[in-house]
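What follows is a single chain, given as structure tokens, in the form predicted on its own.
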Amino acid sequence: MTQSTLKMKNITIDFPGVRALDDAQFSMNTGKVHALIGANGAGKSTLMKVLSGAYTHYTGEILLNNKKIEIRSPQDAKDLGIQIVYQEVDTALIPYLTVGENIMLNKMVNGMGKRQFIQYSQIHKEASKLLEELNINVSSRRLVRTLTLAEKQMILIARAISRDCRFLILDEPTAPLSSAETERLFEIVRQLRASNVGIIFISHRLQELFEICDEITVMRNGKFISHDRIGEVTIDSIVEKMLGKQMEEQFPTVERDIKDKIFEVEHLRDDEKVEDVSFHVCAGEVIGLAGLVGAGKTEICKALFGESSHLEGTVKMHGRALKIRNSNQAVHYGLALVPEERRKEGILVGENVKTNLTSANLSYFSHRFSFLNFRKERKVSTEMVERLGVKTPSIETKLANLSGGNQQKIAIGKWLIADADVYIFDEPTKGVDVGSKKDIFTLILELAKRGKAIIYASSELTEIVGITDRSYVIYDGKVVKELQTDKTTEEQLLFYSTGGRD
């Protein structure tokens, strides 16, 4: 097989405000998959979108076996066999066309504006016989809507080389996914690997990279740092050129005094996940809501928030029987809920930072007859983002400009403002780099010193064991075993969520 090489040199970009990029680099060949690493708002995405073609404004070059190619936008892109597969997967499909139809979706436009019928049996016949390549099990007249968030990336990897791909991009492939699912997502990698095409692999998960990744390249401030062969780094070396200094201990250590109990749910069930769901959290305590990737977890989350149509069961604060309909009796009883999909429910991001920062507590900014208090907005919203230490040119800036993990930081301090009695958290590390994280977990420790109750509801057993005091197994939407966390290890977490009994 004939092997190409992908080189970006001295890539630059500018957006209002901030450098994203300053003289970029990256070069990797076909045949390896190449991870692409680095702290929140490093860079690794910005450059990605580069090489594929969504932002046009940088300088630099980009070549392509040693020869110079212009990509000024994703057709560009494309047309040179390079495709991408971003993270928010539920926005690259149409959910109310088929597998087949979504997978062959360029050729179905491409025939469409050649005035030609669309031959709905040749498409799928098509995309039938690349999900059998791919061993992807999943029928091609099955609607996208009906999906799993795995099968649905499945499903934008077999559409990014349904034409030709020589590199394939991978943004955060992993986040959303099970143990199971992320072993079947590796399988489909090293396939592409032995057919030539070179992956570009982006994850905050350190630990999968040493286990599918053959070169690793590292970013900081929007700058290139590194460049070496996985076998000769280690994890420890990752962090440190990541954050460019040695890495702490990640869970800090904040005293606290965990006192009375203040929240009480008792079996707690609805019409879909969650089946007879019991259990308390006190003030200051942090209890984790522990379990694998479709354990539940989330529908518990939700439905103490109001998110469920048909409700049984008791939940109680400071002893009063509470009715949460909806998400607005929710927080005017004290809870919040920092949810795991933050772009599509935990922020705004078409606004800027003020307005998510200041949208869960209106009526404090507000005048009498509910004009807004511009200076005050400004103000608190100011002195959040210092606290917070988001990274941000102003606080005018929208949250579609920002990293990940500081969009998080933003989906929490709108809460903090808020200054509720019950914090829930689901995923709140989801997407997020090692250095962020110990940033939101001091925040949420901090929040217990207060006095809060923060139920933690995670996949990550490491996590759990980090951060909690007690913790619940979640199995199957139901609890399945209530531990004391420091005498608990991860393997135990991990025995009780796949289903095993005492």
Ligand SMILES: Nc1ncnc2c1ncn2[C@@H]1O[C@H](COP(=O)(O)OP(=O)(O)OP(=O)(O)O)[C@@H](O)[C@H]1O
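For the two forms, the rigid core is made up of the largest set of C-alpha atoms that agree within 1.5 Å on superposition. Numbering follows the first chain given and starts at 1. This one's a predicted model, so the numbers in the text were calculated from it and none came from an experiment. First, how it differs from the form predicted together with the named molecule.
With the core held fixed, the Cα of V353 is displaced between the two forms by less than 2 Å.
Relative to the superposed core, K125 undergoes a Cα shift of 2 Å or more between the two forms. Taking 2 Å as the criterion, G100 counts as shifted between the two forms: its C-alpha moves by at least this amount when the rigid core is aligned.
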Contents of the next structure:
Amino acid sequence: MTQSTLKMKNITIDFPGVRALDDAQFSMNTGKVHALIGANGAGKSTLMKVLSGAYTHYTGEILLNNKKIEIRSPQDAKDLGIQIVYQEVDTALIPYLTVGENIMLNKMVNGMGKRQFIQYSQIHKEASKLLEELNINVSSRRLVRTLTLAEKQMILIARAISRDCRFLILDEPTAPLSSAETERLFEIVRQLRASNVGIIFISHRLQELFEICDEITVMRNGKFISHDRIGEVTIDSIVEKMLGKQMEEQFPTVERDIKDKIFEVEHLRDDEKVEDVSFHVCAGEVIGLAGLVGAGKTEICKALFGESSHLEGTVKMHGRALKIRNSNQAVHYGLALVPEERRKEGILVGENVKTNLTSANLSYFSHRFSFLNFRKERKVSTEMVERLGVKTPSIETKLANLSGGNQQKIAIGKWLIADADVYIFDEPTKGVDVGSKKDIFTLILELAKRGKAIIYASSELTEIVGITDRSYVIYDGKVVKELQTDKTTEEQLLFYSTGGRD
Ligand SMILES: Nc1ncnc2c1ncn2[C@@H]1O[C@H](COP(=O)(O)OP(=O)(O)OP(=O)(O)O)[C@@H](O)[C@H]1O
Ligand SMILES: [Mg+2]
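Just the form predicted on its own so far, so send over the form predicted together with the named molecule.
The next block holds the full complex; its first chain is the one shown before.
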């Protein structure tokens, strides 16, 4: 098999108020898996969007096998065999079409011109074959709307490699996946590498990069920092390069008093996933809902926020039973939820940073049209942007123009500004770089210090051990174990999360 070499040289690109790429470099060969890493806003996605033809206004050169090539449109990239699975999974598929139609979209559109009709049976036959080859257990006839985030991710990969593929770009492909699903994805990646595809793999999970990648490029502030073989670097050295400084202790300690029980859930149950869930949380306390991806944590969080059908059980705040039928009521009762699928549910990508940050708390900023409150909005937004280290040219910038991780930070910041009694965080560090996680942990613990009750749902068991006081392990929609964190190890959490019983 002949190797192809790809080189990007001196790539620079400007957007209003930011130089997203500044003389960036990148080079790799086919038959390799290449990690691309950098803090939120470092320019990873932008560099890959240049490669996939999404941007036309960059300067610099791209070379394939040392020959200069022009990539100025997505079609240019596809013609060269460069395929991409974007970070924004939810916008890349058409929800009301089937899996097969989504995978075969290109062929359908091209084929229609010739024959004027679509042969659905043929589409599903081809798509099913591809899904089977990739060991993806989803029917070609299912509507995309009914898929989980993980399933959508797999479908996007299937679609990318259904076309001629020499280089495949995967932008944070594992963020929504469970560890079993990640393993399956890795098998696909290894299979592709063996057939001489070059894979560019972006992720904030360093362990997994070290497991699957051959080489690693680090970026910082739009610039190229280093390119090494994986065997010749360590996680610590990579983190230092990406942050420009040594990594500090991830989990801060914030002295707190744990006071009265303020929120109680008894025998919560819904029609789908939640089965007999009971727990409580006190003022000043951080409790964990620990469990693997798919255990039912998100469903529990949504149920508490009134987003579940046929809810049974009782939910009490300060001893008073609540009837929460929708998210507005939940907010009214003093609940805040930072949802897992933030792009879909947590933020308004067409609105600016300030509007997003202050939208959850209109009462705080009431009399919205007075001069004073405009000032207050600006002040509070600017402070939150600083505290979370959000990389944005200004608070007037549209969220769509922020990097993925910085959008996540805004979704969290919005509820940190809102004044609630009980905060529910569903996988709050997903897509956030290792340097910024600490800022989020600190803010959460400070909320607890102010007497708020925190429910922290996560599949990152290190985080459960790192920031909670107590945790409930969720398995298959049920609470299977309650643990006191200072007496609990990650191994114990994993044992109960995977179905272990005493
Ligand atoms: N279309 C755009 N318009 C304006 N600014 C943009 C646009 N795309 C990216 N940027 C800016 O360019 C910078 C790099 O963003 P990019 O999305 O490439 O970061 P990233 O490394 O992928 O980060 P993350 O880990 O958060 O996904 C950011 O400051 C971002 O705000
Ligand atoms: Mg990105």
